[in-house]
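Only one chain is given next, in structure tokens, and it is the form predicted alone.
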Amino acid sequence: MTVRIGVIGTGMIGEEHSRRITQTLTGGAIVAVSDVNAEQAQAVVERLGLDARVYASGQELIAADDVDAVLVTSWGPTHEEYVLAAIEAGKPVFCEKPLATTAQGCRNIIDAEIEAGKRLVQVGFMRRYDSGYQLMKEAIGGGRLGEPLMIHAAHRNPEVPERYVTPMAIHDTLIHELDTFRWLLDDDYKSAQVLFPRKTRHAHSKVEDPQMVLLETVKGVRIDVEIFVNCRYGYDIQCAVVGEEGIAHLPEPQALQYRQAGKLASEILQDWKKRFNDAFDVELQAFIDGAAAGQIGGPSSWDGYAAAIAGDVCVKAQESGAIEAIEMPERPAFYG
């Protein structure tokens, strides 16, 4: 069975996902696209050689009889509307983060999915599919490290544009860590605090950079995350889990090592897409396979909701400088 997929949002990530589904993965075909910029959508169809119809709106695409499943890769504030429409249509939907721009929006999606009686939503938290993080998950779950005590992490970008403002360090950057640590530890958050060290001269006036986010989980694990989005030297993701019996470090991306001009060196990635390229492949293949089997797995609407709640509190902590409580509702059995 070939899963006929409609893509809403043909910007950078939408085109990348369309490319991998068409050229790399199996079992799926892009048959429909939509974007607020119709010319851009048509250009993507032509660049990728797609046999796909360009729809005037995401709603029309979702309603199309020849669309079996939906990818939502549009602007964040539109996600809730399209995911709800896909649920109402009974169609599996892959939604890039954020699931919605507010915790209430995520809750609306959860309520709709529960009412539909079937999991239809997979959220684009691709780090769960990264081989390095998978190894860390196995080490923690297998008890090799003993009980986890601390996590030290960093999320560094070479630079960000003028439109990137201070809260985006949480909603656009830390959001991945907020999901990943819950998944690694099988735990929820209890509190958050955000500290601002000395500001780098490379940061523009609308963003405080770097930032330090301090999290505490319900089980008492302490987490510190450095967010440094103008680090200049490259795209660098670091994570170390400290346990009672040992420490696990996230493996470095594979890179060619050079002995040249009196130096031993290896290159550092500059592009986040290349860092998690394989993980994107695995997560989207899982979605296609799940849609074909009628059983969607992976990061759920509840995971999107939990990350949104924690993210909102982290933004509050940016503003207050205080330790702010994170209160998670009880998880419905539907997502057990």
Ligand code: NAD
The other form holds:
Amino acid sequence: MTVRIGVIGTGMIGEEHSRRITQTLTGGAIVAVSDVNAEQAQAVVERLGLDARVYASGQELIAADDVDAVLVTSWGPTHEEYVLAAIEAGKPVFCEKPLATTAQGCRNIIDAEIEAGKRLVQVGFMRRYDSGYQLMKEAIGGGRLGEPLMIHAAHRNPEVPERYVTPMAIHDTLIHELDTFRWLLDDDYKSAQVLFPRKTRHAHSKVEDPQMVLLETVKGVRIDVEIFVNCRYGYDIQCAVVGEEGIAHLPEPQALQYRQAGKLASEILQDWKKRFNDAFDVELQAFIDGAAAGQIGGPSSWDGYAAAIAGDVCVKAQESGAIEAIEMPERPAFYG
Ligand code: NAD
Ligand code: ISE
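Could you output the structure for the form predicted in complex with the ligand, given that the previous block was the form predicted alone?
Zooming out: every chain and molecule, the one shown earlier first.
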């Protein structure tokens, strides 16, 4: 069975995901697209050679009889409305991060999904599908490291545009780590603090850069994450889990080593698309297979909600400079 997919939001990642579903993955076909910028949607149809109808609105696309499943890849503030509409229509929906821009928005989605009686939402936290992070999870779960005690991590981008402002370091960037560490450790957060080191001269006036986020989990694991979005040299994701019996480091992306001109060197990626290319493939294949089987798995609405709650507290901590408490409501049995 081919899962007939409608894509809402045909910008950068909407096009990327449409390309991979059409050219790399199996079992799915893009039959519908929609974007507030209709010309943009039409251009993607033409560039990718899709046999897809362009809908004037996301709501019409969701309601279409020949759309079995929905991809929401529009701007964050529009996600909640589309995910709710897909749940209402009983259609599986893959939603890029963030699930919603407020914790309340995520809660609304959870309530609707529970009301619908089955999981329909997969959130685009693709790091869970990255082979390096999966090895780390196995090492932690298998007890090889003993109990995890600390995580040292970094999320570095070469540069960010003018529209990237201080809270985006949390909502746009750290949000991936906020999900990944909960998943790696099978734990939740208890507190957050954000420190601002000396600012790089490469950052524009509306963004504090770099930032250091300090998290504590319920089980007492201490985590430090450096967010440095104008680091200049490349896109660099680092993670080391320190356990009682040893340390596990996230593998570096595969790269040739050169011995040349008196130097030993290897290239550093510049772009998150390449760094997580394989993870995006695996996550979307899982969504297509889940939609075909009527069984959606992977990062859930609850995970989107948990990351949003922690993210909101981190933004509060940016503003207060204090250690702020993170309180997670009890997880409904529906989410296992
Ligand atoms: P983008 O600006 O390139 O594309 C977003 C598209 O959504 C635009 O074409 C815009 O016209 C369209 N849009 C806006 N409002 C809409 C509406 N109401 N209905 C339909 N379309 C609408 O942005 P992007 O970089 O592709 O990011 C899109 C989403 O994907 C964001 O939520 C972003 O956080 C997420 N994202 C995730 C990753 C990841 O690593 N998982 C990476 C990049 C972006
Ligand atoms: C971007 O929005 C993403 O989601 C990428 O995965 C992330 O690493 C990058 O820093 C963000 O800008």
